[in-house]
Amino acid sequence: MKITDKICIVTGAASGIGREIALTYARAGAKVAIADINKAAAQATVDAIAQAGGTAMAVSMDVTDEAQVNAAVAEVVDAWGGVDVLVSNAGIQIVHPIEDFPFADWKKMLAIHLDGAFLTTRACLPHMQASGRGGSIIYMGSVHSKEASVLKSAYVTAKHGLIGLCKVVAKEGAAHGIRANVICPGFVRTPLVDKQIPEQAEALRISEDDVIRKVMLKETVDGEFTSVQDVAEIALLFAGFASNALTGQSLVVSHGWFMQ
């Protein structure tokens, strides 16, 4: 399960989970394209990888923009000759009660999580097929791919949808040795989660400490956040697994919040 010299594209890789996956892949010997809407921040991740002796490049990518996605993937292919691994990680969070959820915010959430996953998958698949090496497509789901939480109708809908997309890609890609899987983390202490804490405290009319202890981590076995390193290790497993034995699956990494 090695990924030495594999060509990997990680979206939303300028910070948080995506950045840790990119760093982990680079340490394992992969070439990593840092795809992010913020190219300056993406370049900072590239610089960190280069300083550690790894190989990386930054590409500008708004995952909701078809032309930008296609151009960024083409840039990676022109530079390195193909794509072996796609990690569709870019995401945001917006919370509202359903009756107050602005339709524009609903559409934005689904566009980033679902349209982004579709567009990046569609752009990468032909290169994986043409290489003859197969490939691995990894979607960043959530425990909310399995469970619901109040205030998160768009997020829960989008994350459930990723599992459906994954299963179709696993079936269509099998003949070419292309695998698709979903990582479903629990709450990971990233800027995205930090932003939710005061928002949920206000919406639920409880303290920020209660949001953490009684909402986010209530169902875990140890009251702990999942770490970015935990998630990156699963991304490494999915990227390096060499056969269709592991495809179409969703793996929950949540300190026991959700048990299958």
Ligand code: NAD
Contents of the next structure:
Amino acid sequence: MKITDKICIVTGAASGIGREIALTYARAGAKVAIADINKAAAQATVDAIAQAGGTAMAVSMDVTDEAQVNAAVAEVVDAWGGVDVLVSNAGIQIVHPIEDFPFADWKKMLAIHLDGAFLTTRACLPHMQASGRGGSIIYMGSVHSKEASVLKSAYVTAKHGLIGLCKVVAKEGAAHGIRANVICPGFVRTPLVDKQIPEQAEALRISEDDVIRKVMLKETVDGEFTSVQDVAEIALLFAGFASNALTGQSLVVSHGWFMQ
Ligand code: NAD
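Output the structure of the form predicted together with the ligand; the preceding block shows the form predicted on its own.
Below: every chain and molecule of the assembly, starting with the one above.
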């Protein structure tokens, strides 16, 4: 159940949840590739890990671009010799009522969340198979992998889709000891959520405080946001779990917003 010396790629690790997962993996002794479209911010995460005595590298990756994904994974393999853990985490949010949802925005959402998960998985799998060490693939789902909310048709569709992809990867990867699981966080205070608060206030014609209390945290058991550390702990568990006993699963970490 250890990830010491494991080679990990975390997409979207320049900010928010991905950044905290990268820091947590590095503290646990893993080598972490920070794969992000925002190169400057990715380098800042690398610097933070290096300052704490860890090992990290930044790779430039737009997860929707097949060539960039393949090149970035190859860069990590060239540098460190393989891939043991993939965290497919990069994501954005775009909210509109369905009747006003621009088709271009719909396609952008599905490309980042679903094409990104597929392309990174496809690029990493052969290296996990070749190493003989197995591997762990972790998808960043959401409570919206299980539940719906108004205005979020593309996000909810994409996040539900990740559970399907995960189950197939779990079945196809089993013979090689490659596990796949989904983390489903509730609302976490990151730039992705901070952007939504004023947008939802305007769309729903309520105050920003009411968006937080009456929309985002209404169904939690204690009115609290999930933290980046909470999510990173689950990412550590999935990354280090050493057998196929834990595969094809989706784990909700949401202060009880969604109970299975
Ligand atoms: P964030 O905005 O803080 O970070 C997202 C990161 O993804 C950024 O570094 C950004 O540069 C990167 N990114 C965006 N598009 C990219 C692309 N095409 N290629 C590569 N990198 C790209 O967001 P966050 O809140 O940390 O979200 C991370 C993941 O967690 C997302 O998949 C999101 O849907 C999911 N999630 C977030 C919450 C939440 O409440 N914050 C809840 C559940 C799930």
